[in-house]
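The chain below stands alone and is given as structure tokens, in the form predicted alone.
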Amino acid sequence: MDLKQADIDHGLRAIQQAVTTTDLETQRLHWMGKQGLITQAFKTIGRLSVEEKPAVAKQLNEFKSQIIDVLAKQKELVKKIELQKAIDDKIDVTLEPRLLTQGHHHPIHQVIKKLNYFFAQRGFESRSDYNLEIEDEWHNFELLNIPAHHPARSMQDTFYCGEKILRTHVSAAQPRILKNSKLPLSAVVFGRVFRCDTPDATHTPVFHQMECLRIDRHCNFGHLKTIIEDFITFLFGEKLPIRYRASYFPFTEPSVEIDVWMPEKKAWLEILGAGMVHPNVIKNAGHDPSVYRGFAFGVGIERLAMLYFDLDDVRELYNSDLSLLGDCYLWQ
């Protein structure tokens, strides 16, 4: 196809015209397109000969850079002038602008993400891998020294789903950590826990908890107590009353409850349970307690959202109050 500039100046008046964008697709499918007059035009150079091709290759390219530059810049143009058609056609310059607030995330996340950002540094790994919501007894309890008797595999306490369970704590990660890792390690595991809880202003059925778990010949109690007191003090940028309590739990020995002071409210919240983990339950994951001891402790992340938001009831954390949400802003 012999194209001459007179063919392209006429084009490029077309193009300049088109006001919509379905005008301005069907100009460039006319001239770039598979059929386009550029394109076939371009297909003729194979016939030519070998005197001949370079000169018209030259001025094809030229053509064909002209054709592109003015489509692009009637494009935006073309987009200008839809967007004004759009408020003209549709929004009433009248009515009150709505206020606009910057998102973020939800209060229970911006802990999880906090806790995460502290442990990451101090070589403790977020082990997701074995984060099972719907587990087996066998791994909820069994591996974690609670025999079939404990009050906790009572119906009243835990979720039956058939055979399996909905966890009734994030501790239920350990007995797989332990046996597909090597030791020494360094895991937490965040995620959703479930018990037949009645839900009150500290408690729900379904809640958040965090699983600390560290292995190594020469871990103790100290060790436990240093790290406890320094994420305590790193989430709330000051050093908090804590306060021990001596307790039970199967899976550790010693164990004990740790409770924060809420200045305002003048009272002692329980944020979590600890202690060194149950040498049972290094050897049910076929480790030698002999040589290698740890400890363990699992945190309530609502716990830990309501001191740091000063909240009176857990279940606001939940419904739903964009205003009280809003105003939750702790770490992105």
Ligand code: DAH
The other form holds:
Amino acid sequence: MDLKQADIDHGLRAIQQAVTTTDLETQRLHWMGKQGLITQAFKTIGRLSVEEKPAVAKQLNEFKSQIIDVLAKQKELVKKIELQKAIDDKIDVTLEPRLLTQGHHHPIHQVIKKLNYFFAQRGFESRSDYNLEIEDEWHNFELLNIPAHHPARSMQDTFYCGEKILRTHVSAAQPRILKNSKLPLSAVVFGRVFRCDTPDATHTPVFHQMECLRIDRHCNFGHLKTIIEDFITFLFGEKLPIRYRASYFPFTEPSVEIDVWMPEKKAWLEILGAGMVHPNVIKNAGHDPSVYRGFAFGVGIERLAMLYFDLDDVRELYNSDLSLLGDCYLWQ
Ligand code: DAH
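Okay, that's the form predicted alone, but what's the structure of the form predicted in complex with this ligand?
Let's see the whole complex now, leading with the same chain.
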């Protein structure tokens, strides 16, 4: 055997200088490959005498383990060196971070969620169990003191389907809740309503409303004003100018409509109808209107969303234009 410790030491230093996987593989083959120096040296043992064999074999095994040991250590080092090189080559740490886009709810749903939160805190129960889209005229009109000759009942406004109708307002939930609840009660109902309207910038045949109903012994118009002004301030995060206009709804007396000032457009936008619940509505549900009184209001959710997100056309909410809807984010 020609191998000496000096050759091995020299070889170990060469291995330690390998900085790429290819260099290291060349070194490995040089020593441990089929034609490698260690492999070949082992083959010469067969030609030695019985006395010489043990010492030479012992020496060779020692050389072999030195080489294997250093090859393994260098392999780990080369791995680290190459990883660092890949990072340096490919990752430009000066690049602007890519913004993560996170989805959010549709603006209409966001408004509903925020209102739900507000009214829950004020003790109003969300009565989605009375959110019936297919109604009958009895609940949608009759029990709400809307007589048969009222224009709202004409074919032009209402979608009729056989005996049933698609509700024209969420106020239809009022008689159902009233009939089935112990008084006093505070409730809100969210849902879709349907009207035979031709779509334009402010109308769609299907839209969303929130109906709010409170019945108690000592309920007055001041309570109604307070809760309306508070929820508008909560929703918009600031006190917006509000205008009350005397109005008429068969199911409230007195009745008002409420407009909110839109600073950007310099115009008033009607957002809700409200009033003190008409005694007939309380009576129709089997309660005594001389004991109980209440207030109610119905808000257009799309109107609130348009106001909040400064939209010109209600149809923008339904066009699934993600570049627009993506910007409509209500919760800060
Ligand atoms: N239901 C009415 C509508 O859809 C809105 C409304 C007006 C609801 C007055 C009310 C109310 O509760 O008191 O136009």
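This structure is a prediction, so every number in the text was calculated from the model and none was measured. Residue numbers count along the first chain shown, from 1. For the two forms, the rigid core is made up of the largest set of C-alpha atoms that agree within 1.5 Å on superposition.
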*Classify residue 82 as shifted (yes) or not shifted (no) between the two forms, where shifted means its C-alpha moves by 2 Å or more with the rigid core superposed.*
yes
*Kindly check if the Cα atom of residue 40 is displaced 2 angstroms or more between the two forms relative to the superposed rigid core.*
yes
*Post core alignment: residue 315 C-alpha displaced by 2 Å or more between the two forms*: no
